[in-house]
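Presented below, as structure tokens, is a lone chain in the form predicted on its own.
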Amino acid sequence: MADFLEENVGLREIQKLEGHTDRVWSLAWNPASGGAAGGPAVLASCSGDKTVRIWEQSPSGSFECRAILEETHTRTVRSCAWSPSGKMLATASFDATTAIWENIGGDYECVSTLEGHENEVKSVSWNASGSLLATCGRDKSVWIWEVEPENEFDCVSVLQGHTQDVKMVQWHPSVDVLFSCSYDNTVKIWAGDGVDDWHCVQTLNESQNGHTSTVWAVSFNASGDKMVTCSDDVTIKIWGTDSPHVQSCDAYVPWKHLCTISGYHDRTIFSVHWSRNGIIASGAADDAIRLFAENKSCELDGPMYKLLLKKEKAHEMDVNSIQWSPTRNQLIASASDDGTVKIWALESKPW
């Protein structure tokens, strides 16, 4: 990261991926492909056109659509997430179901359909070990599913606590603690004593320097001791915990507000993602992509973050999702209301 902070950097568009016929809502890089993981990089995208597309990087470096997952969901596919092994893909839809897909001999087959939410499912997330899956939806609930043998999924807990539509669920990267963000302006943190005994252990709201409008997304840094959230209130907030690896109900260590990044966005921030090497990317309703990095030379009252770059008109419409590659440090993907996915490279500009 230091090299990029010391030099002038740019975001170069490598490729525009076209094929979806409606807005693209969400993206997910396969964590078990590309880079040191071996094999070509693989990216999933999901859309209002009711499909999921699987993109694979060819030896030449370009991404090609290898599969279209269709005729399973009957409404918008809002969220997609690969299991940690990269062998299964979960997709959440406005048709109130979550589908589980498995790559069997190069073909993706729907091997399970999870039902229970009353209406739109907005987000899906796997825990670090792949033993648990979380879903959330417009019905204000968060569901935790235990992954059983033979592609069976058992709902072990339905978490009620949000008072509005739940926009996103995200597991902590190393411990089984779940984070959910909502239209009710809060982030709730859920921990369990056992696999089926889950409780809300903390709510990050306005009284704790939290957001004042819908919270759209949450992401964690590589070590898991900081997280970033973004909101309709056009701010990005950084949170920290002293003991990220001790987060059970019995030994919970609260998260606290560290700083707020404001003044850079003037429209809703839909997506934030923290790269492995410490750069925060944001996608917003102003069609731009921004990158932020910690300003190490200015920590008088806690961490400060500076704008590394702003890519104007990254897309023709809202940027709904932005995701760093888990295996290639300077590769980033973005998805938009304009129906396209773009692949970008973070590069040092020549002087």
Given for the second form:
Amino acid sequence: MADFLEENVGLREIQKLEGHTDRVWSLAWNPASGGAAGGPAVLASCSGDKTVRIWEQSPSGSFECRAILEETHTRTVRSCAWSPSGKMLATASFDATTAIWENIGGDYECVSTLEGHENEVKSVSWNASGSLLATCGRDKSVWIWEVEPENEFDCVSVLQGHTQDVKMVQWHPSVDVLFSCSYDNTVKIWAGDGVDDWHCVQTLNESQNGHTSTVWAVSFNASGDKMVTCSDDVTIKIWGTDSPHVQSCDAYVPWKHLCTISGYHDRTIFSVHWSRNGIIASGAADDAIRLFAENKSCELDGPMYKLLLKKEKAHEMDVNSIQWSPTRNQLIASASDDGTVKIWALESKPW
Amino acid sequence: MVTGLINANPTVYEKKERRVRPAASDMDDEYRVEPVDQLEIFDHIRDIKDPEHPYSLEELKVVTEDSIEVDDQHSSVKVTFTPTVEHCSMATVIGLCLRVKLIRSLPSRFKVDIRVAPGTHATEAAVNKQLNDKERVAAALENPNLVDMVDECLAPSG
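Next block: the form predicted together with the partner chain, after the form predicted on its own:
Every chain and every other molecule in the complex is listed next, the one we just looked at coming first.
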């Protein structure tokens, strides 16, 4: 990343995707499409209009809406996540269900509906191998589901521990450790004991230099030894662990607060995403997008992370989700209360 | 009214006289954009009815003109309201009514913060957090019972 810091970078709006008739809450790039993965890049977006839209990049480079997934969820679709193979899409809704969609010959069909949460489901995440799914919601619980043959999903654990609304669940990128963040201001880390029992192995709260208000999102760096969280307290926090690959309850290596990035957004930060090549993107209720990168300069006492770029008025309204393309390093998508999705390219300015 | 009101005998205050704002046609330049000000915001919310009384938020002094901060240039509106009693379980409904009315009335560029006045509610921090979590607000506004309640409070008085 050092080369980026020496230069001026810009975020160029490539396209504005219109079609949703209410706020767009969340986005997910299909990990098995675009770039080296082959085929056109595919992006899913979900909205308060109760639908999911699938956008596909055409040979000319522009994104077009290829499918609208509707008439399944009866309330807001809050989040969506592709399975690692890119073959299935999970969508979490305020209607208390999680739907599983499969692309069958170009048509998306709802092949399974996961019921169990008492009310709004707010987030869904697949583990690295695609064998487990996690969901969370307003009922304060986190559910772990096992993916069985023939589109069967068995709930293997219901995790209680948060004292409030759970906003997001995210599996670690390489080991089966689950992270959940909540309206109770904490991040909880859950690990299995190998016999289908899951336990909270660590809670990151204010006493560990954690957040002082709702934690909205969590994301990991490529090697999985650092994570970033963002919050209603308008800060971004970086956490690290010495041994990210330890995955059992017995030999757990804790995560520690490394630094707090503050003073950049002045309203709730809803989304944060770490790119594979080390750039942290954040989107917030101040309508802005910010990019941060590790500070590689040698100055003592300098900040660990530096602001790389700020994009004021990235959207007309709150930015709810920001996601780097998993296959094209310089491509990023954002979703907003203004009902649009934008595709941006990170570019070096020639001067 | 139903029995078991949270505050059976609220103090009712006189409505403030309405100031007449100059009509657009009186302006020297009819294309001049009038900045959104305190009075405009107050006009949007003063007639909201209390969820449990036939009085307006103005009559109960739940909101006053002075409880509104506006920064038109930065598109920011802050409304501080005073529940009639400090354990009022209707505080979140009142706050929701304020937010919905302002969302419907103001240009979408505005950022709206709704809070209970410091020291006027037993669970002040919890109420404030809930009212300013847009996901909780969005979910509440998909609940038909709550929407009915809000719509009733926002209905123009007959």
